[in-house]
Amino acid sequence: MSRIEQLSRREFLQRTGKAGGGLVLALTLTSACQPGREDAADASVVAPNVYVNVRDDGVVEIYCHRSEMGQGIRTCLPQIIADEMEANWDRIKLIQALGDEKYGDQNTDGSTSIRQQFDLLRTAGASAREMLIAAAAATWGVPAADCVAREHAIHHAASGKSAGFGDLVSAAADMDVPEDVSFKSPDEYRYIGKSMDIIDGFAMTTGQANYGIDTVLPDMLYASIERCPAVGGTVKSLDDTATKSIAGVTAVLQLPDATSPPLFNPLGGVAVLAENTWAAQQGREALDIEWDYGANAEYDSASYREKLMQTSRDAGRSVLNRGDVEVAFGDAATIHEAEYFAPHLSQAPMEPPAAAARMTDDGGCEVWACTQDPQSAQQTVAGVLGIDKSKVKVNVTLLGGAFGRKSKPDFIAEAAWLAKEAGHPVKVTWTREDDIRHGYLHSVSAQCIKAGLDADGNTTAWRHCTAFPSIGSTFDATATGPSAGELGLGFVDNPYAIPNMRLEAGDATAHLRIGWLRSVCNVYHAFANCSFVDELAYLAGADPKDYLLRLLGPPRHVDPTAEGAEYGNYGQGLDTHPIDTGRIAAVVEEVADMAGWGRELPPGHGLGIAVHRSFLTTVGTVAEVSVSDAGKLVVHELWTAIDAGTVINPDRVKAQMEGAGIFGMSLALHGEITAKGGAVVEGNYDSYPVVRMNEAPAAINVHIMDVDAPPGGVGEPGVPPVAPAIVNAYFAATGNRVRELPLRNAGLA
């Protein structure tokens, strides 16, 4: 997870843009004859060009430092800056930023782009506004307090004078950057909180948008890479005779062996370079390779599952303690216990990983890639090539989906290494099978939950053990247990008002590369937590929605650190983004009302409810399901309520929740990666299906809660409650419990 640092507005303006630190003020004023280049230098420059560049023709250039993968970030970030500037939307020019530490954190993951930088981007816009106001006031000889910015101009009501932004560039260049600025009030917003069409929408829908896979460079070769089926395996012998006889094949290169830990380095293997993609792939198929599968040769997901389940049953290391669980179990009228299992998952974006690279005359490297994290790509490429990262230029293309996969730049490093070895620009394109079999998979998990209930059905004790291979194993070969950061993703941040609680973590060894997938550990933690709450409700003879509210208890703020847990709240303080059970309960009530909870249903139908807080946002989901005559689960409709605090673009939030519904359904119904003999079995959408149109619900209904609070995340939080809502609805319809994903393993999909 990216390191997040809290900054005041004053500190924000004083920072110098060191990597991993805060962000730098983003105002430059230049002549229109100066192109909006990252290295632009001009006597009129006030500060390093980071976010905003006002030209003397009135055009406001805004640099987007995050990656667009369909979530609309290239629209939402400019909305914030333009609103505080009072810039007109039709006078905005958007420029995609290169990978550069001057932007601070550019990693587009963890739903951080808005929630982490809302005030910082508002400050950038407001600072530009105040400098333009100061310039106008100085020009007219009037107090700045009597001037106002409105609709791309500065106005002085008393004299009736007005000047456009472009007219003030020369004077504003002499103004100091303000140390403190005030923000507009919400009732003054022009763009923030308003639904706006995405900037790239027309290009995307007309085929004009350029993704990583579309990159073509002069004199470019195309590469296809055969990798060992088992992670960490190496080449024992290679016969490339047949490959070299194929027309269009220009070279066969063996990549360096995979590293341990894998990090984001290439996986090794054998690359076929050719004049076109088809020849490269045909040449790859003709390779005759004998592999040494290495340490993971015996990995079998079926047998591993049993070991992991046993780990979850055993006592693990305690990560949160409240009250005395054992005494409470002894006093309980009823004990209930359940085990939950979720398999490995693949992000499987529609566009597989793709990158093009070329070496430059100064010994550097320039790449074009569908990357979520250009700075990580810069660092990884520099390490693989043995050059300084300042010599690596990373151009960010549009991403055809990502879901966490494209924050790992191994595929970019492959292209760079091959370009250096081949002496030509090279594009590496992973096949669908490459992506599913050789990516950074979402971790397999096993969980065991035990609860004690009193005679009135109240839950008095809760013991929960989670076990899964850690993402940390990608960076540390000795890592065997869940990290504190992973346990903060839906586990130690348990909101229930249960007087006695013990949360435990069990160790597990990774045999595949483990990475983050949309909502990360929240996916399986929400599946277990929300499913188990539903089980307790029926055991207590209570309505599931009412029992969920009973467990949430009275409105209060929950602090896991007060009970011994390590909990970072994703870099945001619990004072600004508390775990607020009142807000969680409000989401439960809202989504239940949306779905008509308690209404009479058609025969064989059932409603299920789930709520989960992740990435500082609470999402509640209700699913209505039935089972067809053929015995297949049918999801008729989904309802979702989201409390994400302040929302920038409601239409984008709605779209993200709709997409999360389909993504979550795909995981619930079909998602499973298995391994046998060290190798991943699944390879394409036929064996790793996603929800098709004929399976999609008739409607996904979304309500955005009107909450005056700092922004939370949006891209990830919609996924976790979908699977438990579906399985809870399935129980309501049939009386049968499912505690393992995907549902197709139970013959339901």
The other form holds:
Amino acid sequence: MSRIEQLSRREFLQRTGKAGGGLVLALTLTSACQPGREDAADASVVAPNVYVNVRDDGVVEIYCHRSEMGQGIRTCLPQIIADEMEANWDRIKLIQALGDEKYGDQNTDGSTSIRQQFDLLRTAGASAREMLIAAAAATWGVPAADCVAREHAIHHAASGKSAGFGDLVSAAADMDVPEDVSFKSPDEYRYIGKSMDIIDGFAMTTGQANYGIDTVLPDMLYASIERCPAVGGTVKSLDDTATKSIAGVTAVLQLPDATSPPLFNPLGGVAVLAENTWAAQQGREALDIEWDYGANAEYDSASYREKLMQTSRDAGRSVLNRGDVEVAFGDAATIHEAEYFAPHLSQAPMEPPAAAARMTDDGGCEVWACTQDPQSAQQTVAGVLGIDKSKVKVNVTLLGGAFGRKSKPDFIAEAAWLAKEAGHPVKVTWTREDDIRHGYLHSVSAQCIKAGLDADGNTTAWRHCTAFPSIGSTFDATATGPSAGELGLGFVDNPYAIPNMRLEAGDATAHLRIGWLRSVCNVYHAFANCSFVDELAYLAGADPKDYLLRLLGPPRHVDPTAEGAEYGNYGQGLDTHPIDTGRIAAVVEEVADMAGWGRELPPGHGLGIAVHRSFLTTVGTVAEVSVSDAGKLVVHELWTAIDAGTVINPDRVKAQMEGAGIFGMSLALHGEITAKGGAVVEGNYDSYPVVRMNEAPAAINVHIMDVDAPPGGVGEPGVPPVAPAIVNAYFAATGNRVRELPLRNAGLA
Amino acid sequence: MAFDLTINGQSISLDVDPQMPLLWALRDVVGLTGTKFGCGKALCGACNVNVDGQVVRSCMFPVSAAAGKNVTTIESLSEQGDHPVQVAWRKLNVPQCGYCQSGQIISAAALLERNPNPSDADIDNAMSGNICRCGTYTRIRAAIHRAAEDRS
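Switching conditions: you have the form predicted alone, so give me the form predicted together with the partner chain.
Full complex below, order starting with the chain above.
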């Protein structure tokens, strides 16, 4: 797991300095864990550092080096550090960290913040605690082992002496960073496992919370950018006469062309700079641009779909093989085959991409941005400006939602480039149409699954081929197929105890920028897997929950690498985070109990169940649905059980499961991005609808499994089982099977 | 052309394009950034403000239409941030990313003004113009009921 890299006293002071009036405690923590993001060109393996300042007024400053986008990290991260430190919650001050490699991996995606950094954060808190204990012991001339930290102070029972953290700062500055620290036992936790209120609650309910879009700088200009409808297209001709006659418009600037591969670079286009956002948008409307659509001009979703479906039917590249499926198909009493399709999706966070930038006197650049990955922003901005990344200062604001979109800093690089060219601070604000048409979209996918059943209804053979354009295409123009990292997201980690299995991947070319969306490939892999299991249950004449448990088989640890698959287990070990079918089955039993599986339902209602492990966490979902008189699907209620191992803040875990229920419903019912002539057709929440209050279930019930295991991810794993649970419930209610998302296309939403 | 209006109790004269949406006047000219941009097409409710007692979507509401009127934004829904809706939102930890919540709270406060004890169906009707991509809807429903109890 992690180790502390011991710093010499001199290095310690050199790296951190002694802050005025306070002790800066620095820890360099190295993790054996690999970053969760496996497809990035700049995949960093640098491990995190965590900083704690103890001020001599007793205030403990905690730096949050991860981005807050609704998952609650600004509350959970200090919970861990303060707990180990024995700091009082009302005496901590949270500071949002700048982008800086000294913090290690800051990329807030892959649901990694807790699962990969729990021990590191505990170490940060425990080390601070031990230094304060050592300081007190030295001051009092007593053994450190006889001193304890409690309630923001160090106590020595025998002498009755106590000293507050702030009073020990001066003495603690002379103490060595402890070589070994021990963690509290769970029965000693004060904040870990407690539902602390969110730290930003007051700011968020009074309009005082600052997001990237809210940045205001002196002399700032506001920019709106017209981009080519097709990725990689260029400006053929530009007439900005009408634009320049609009009051408030100050400049029109043509950005450099998009790169191939796209990386995180700006898409090119024409920027209008103005004294306010409205004037910039009006000026942009008045631009007269003729585009050369470039290499992706022919991209058409309808024809692409046919090609992709055919790819999934054909034999693909084998990525996991067990037994002999062909022989087993020959021996099977029943053969069943099904095809699944899911479209491109847009993350569509409520705050569209927005960033502000200003050039600094030393030739550097300072940006303020709603970024999931401030170091990636540093690097991309540095590249666009041709300066060293050490000269790029990235201030991380709150993120008004992100869902993967804001791990790509293209919009920040736009602001930086424009600030340099305009000689003014600039804020770039994407419109909703920009966001939906020019983002990094979730991949379109096609899958074909074939199973053989014996006379008793047991599944004896399973052949599954998945085909989708890879996120790798964003970083490598020659990438043509699913990467091992992507196939590790709900595909090769198939948990079913089926004696003969062959998993295959089919190649596909990308024509839009492809990127991460909350739970990534798990969305479509879980949709196909969990739907198909439900189909097999009915075919076998079994109850879907019972059949699911039958397929999961006896409790055991599944290791895809033992059967030839390349599998990264989200960057963590299969020893600490196994694919444990016993734990998966327990989640199934729990969620079925919660939903009253098997109970008599109102006429026309159906229950559907799905379970999926992703990001080292297992989530089971049951949906209760019916079809309204108007023929629309109604989701009455959702039940979710989650095994995320140790959880830090149960209420935030519940909130993530509630949100995942709605996010999953949105993609199940409505979500679809299509392209025609190279251009994305949808543009706003009318053509790309998401679930609203009137469609929200009456209740989303969440149960957190009490499991003594290391933490798994939380932000993403709630999403994958939702769509298949709904589709399975729809089948239970009506006998109709839908194998394509969204259900809107079947007239159901 | 200048327009006189009252924003959060203060008389303000705005010399802007008459067609400029109130949203951008509030955010870029007046400097009140609590009201959010989400769609620009009156589809999501992130920009909701209160104009003479009515909830309007400020992204499609021209400044000229607000002339002579009283505009209330999230910043002055209450003096201390203690409107029953705001308090209930915090009690139930409604916000996730928080971005849409200014608009949600403006809509919820207006709902309780005209219907002090709304049913779930009333809430669904009143709040379906406000999108929350994080999916806080079930908590919003519960928080509106809580605020209704606290007011009575």
